[in-house]
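In structure tokens, one chain follows: the form predicted alone.
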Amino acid sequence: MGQRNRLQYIILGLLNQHPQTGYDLAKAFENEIGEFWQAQHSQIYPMLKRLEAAGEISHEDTVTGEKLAKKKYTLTSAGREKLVTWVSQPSPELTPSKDEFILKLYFIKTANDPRIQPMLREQYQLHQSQLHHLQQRQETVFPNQKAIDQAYGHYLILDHAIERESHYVEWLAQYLEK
């Protein structure tokens, strides 16, 4: 399934939490979502436009301000429909990620090439910091048992994301010149 294809469910899933604006939505791809996916303005706003065609979601016009008119989404009965068969669905294939910095990896020879401990500083000082970033979300985003509770998918998520980061981390440390 392309990335476009997705893209329709996890808008689906966004209206399912509550109804919400383009640029709401947009938002989401820079926090919680953007952790696992990628999506920008010029693809959301065109499948809020076939999704609305299809009937899975619908929108009521609000006005903010004066003058300033804006679009919010609600999931319909056949989007949520659509979303829990979705997400029922077994997942049976991985999904290759795209790492620039691995594919640079993949074409050095040597060990001793200079350009590896650069490249592995800064990456491990990414990775450094995008743990941290990622644990202070968990931090306040869950605060508590009862926050967890009501949003398990999500915690599970930002827990993987934290292992990954660790893990990434711990590797890259194996390999720096100490």
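The structure above corresponds to the form predicted alone; please give the structure of the form predicted together with another copy of the chain next.
So it's only the chain below, everything else dropped.
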């Protein structure tokens, strides 16, 4: 990963939805898109500066209350163009993934090793609760067809995340002893 600087495009994409602050972006990386990309604020703020220096975004200071200064960032037309180009480009590479639990299983040689079942149970609970969480979010964010139509992309990735978790849970259950 890395070195292709995908983060910049994701920030452009998020800002294209509506102008937001760095703090808002950091929240988005925990919620809406957290299933498929992560970034901390320490990575976001410098990137916003870079994008602004490159003329792809601009900011407006807004003041809440006494003097809390926020920087609300917006795409420039150059930024919007760059975003469109990125989205239109093919993504011909499989996403590498790193799953520590699955690897631990790999290092267990025999099917009757007593460590397997507790490990499976732990992961089952972990993914089951994540699945519930995602399903609840789907119910609240997309209660009807209209909500889906208005944020189709968001619907797609949430649906994908739910499918992924649900099959992970099924796979675990298959090897769980009753």
